[in-house]
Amino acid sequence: MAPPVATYSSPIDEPILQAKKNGAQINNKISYEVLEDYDGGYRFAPIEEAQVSRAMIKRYFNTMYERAVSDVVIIGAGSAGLSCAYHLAKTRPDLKITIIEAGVAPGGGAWLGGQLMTPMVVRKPADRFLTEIGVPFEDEGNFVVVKHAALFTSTVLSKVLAMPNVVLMNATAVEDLIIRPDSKGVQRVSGVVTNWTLVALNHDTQSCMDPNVITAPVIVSATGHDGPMGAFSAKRLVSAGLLKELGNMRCLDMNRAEPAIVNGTREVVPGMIMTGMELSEHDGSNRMGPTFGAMMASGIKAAKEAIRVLDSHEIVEGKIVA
């Protein structure tokens, strides 16, 4: 028996002149026969190449236009940044949350455990977050083990991206911060300066390639410890004169590192909340190595801090006015 033939309908609102030749017009729509046949007869609905380009361009640049003024910008889509985005978006669906990630693949260092081994260790009580988002694990008493770190990363990433108030712009670098005096004359982080990551990496090989900006009353920085683009905001606060010097990350001590990161998550300067391992460079706390509970808990605390800041100020068009 031949597989059933499905019908696909498309509204006539884009250039589909060629497609019209292949379909029947019914109720101002073009109807096509498509076939899901894996024995050699698979048939797609027709499409014009320009339709593909326009479908992407229209949505992406509409998003850029709409998010030029956001409520919260999260720099970095690693485990702390994604955990922050999840809790913030779930708790406050009214907020426009924009995540900026320099890499093509979001997730930071949480695709693996340690030394290229895949299991993820999470100390209690951070396992409660795993339960909330539906990631299974083995209970080892004081800690739990997720069979593959990518299971956590892909799960939290999929849940964050499914939330209607969250936008992720990956392959996009934060090149600088917007810092300006607030209504009381206090220097405040008020937005981010963005560019395509490939452009940011090639400023020395081309003539000037100017960036773009996104303004927001709260910036959450989760760029990780020192590396190619790590600890970006902490370093920029030093060069901008808002931080005297980096604390510099201390040597590994899991029992000191994890509570220091979670309990130290805070608004480090007006308008900027710092979370995750970037704090180790800012504060001079210990590194924790391949244990990830603090990343999740720090992200959740950053979300709570963001809500506190937003609720304690009067905000108009993305600017704190009182």
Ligand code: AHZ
The other form holds:
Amino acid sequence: MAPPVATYSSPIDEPILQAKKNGAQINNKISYEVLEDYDGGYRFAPIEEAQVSRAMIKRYFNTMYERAVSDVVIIGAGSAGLSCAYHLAKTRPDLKITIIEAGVAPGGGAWLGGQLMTPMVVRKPADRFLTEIGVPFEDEGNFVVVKHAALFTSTVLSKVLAMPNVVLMNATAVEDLIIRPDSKGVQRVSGVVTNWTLVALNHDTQSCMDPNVITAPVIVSATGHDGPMGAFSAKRLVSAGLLKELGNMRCLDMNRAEPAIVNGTREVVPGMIMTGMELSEHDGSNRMGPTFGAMMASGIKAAKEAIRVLDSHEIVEGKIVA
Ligand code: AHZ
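Give me the form predicted in complex with this ligand now, not the form predicted on its own.
Full assembly next; the chain just shown is listed first.
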């Protein structure tokens, strides 16, 4: 016996057919009825699957094309990297700022406070940054407490992403640096070598999967302290011979750690500014544990340093020429 003939009508066919039948065409686009009815009559505008693919592909790859030369690349979207991006993008809307984050979820360790507890402690005067971005807190005198670390991270992230001059490429790892002599023969960090993180994690299981590159006159490294991916640039500077050895993060001392990170934030080698806990590995300074003010203030200082470096050089097509 022959199988029954299946008839199937996709939910999107009906409105398209209906609209075509009605011949309703506005500005070359077929009109349709949408309905926000939560009593069983909700109707979406129709879509073709290929439209979804093309909507993503054209934007993502146009962005990659455009950002192959950036003004500033920030490696790592933790609390330091995001604070840097916010200050930089707000102060200099003319700059093309590209953030590369290895994780699928940007935010680094700032989704929680200490020992996986939710409140986030910030020592004064870094509470001014919280006020600037509109994060409420309880004032405890010398420090303030945000009720949930995720409130800080989601707020700064949303503000950074809303800025038209910022691009965030997550799930993308920096797996090497471009280092080459400048016009005076001085070795300079001039860009980053990237790959999809899932590819970067599989170099041992597959034959060579070559990377991509982004050039920029200034790289801000904010990859956190040593860990599976952390302290990436500090370690690469050692293997590249630009840093004799890692300072290695020292034991916890909040009062020494926080000013050391903020005041030490600087251009550690030509072309690379280091911020946040990665600097503790580079310089051999103390850790502060779960107080986040230094990450915010160090990020702001890194942004100011980036502007200083950019303003003190002549730059053509992402390269420092004088
Ligand atoms: O995924 C990493 C994280 O989001 C990302 N990252 C690391 N290596 C990368 C690479 N390419 C791209 N090669 C990379 N991205 O960098 C981000 C670092 O965020 P974090 O929160 O670890 O560092 P932070 O310096 O912004 O904040 C540190 C917070 C800490 S740790 C600490 C202590 O241990 O005492 N105290 C504080 C406040």
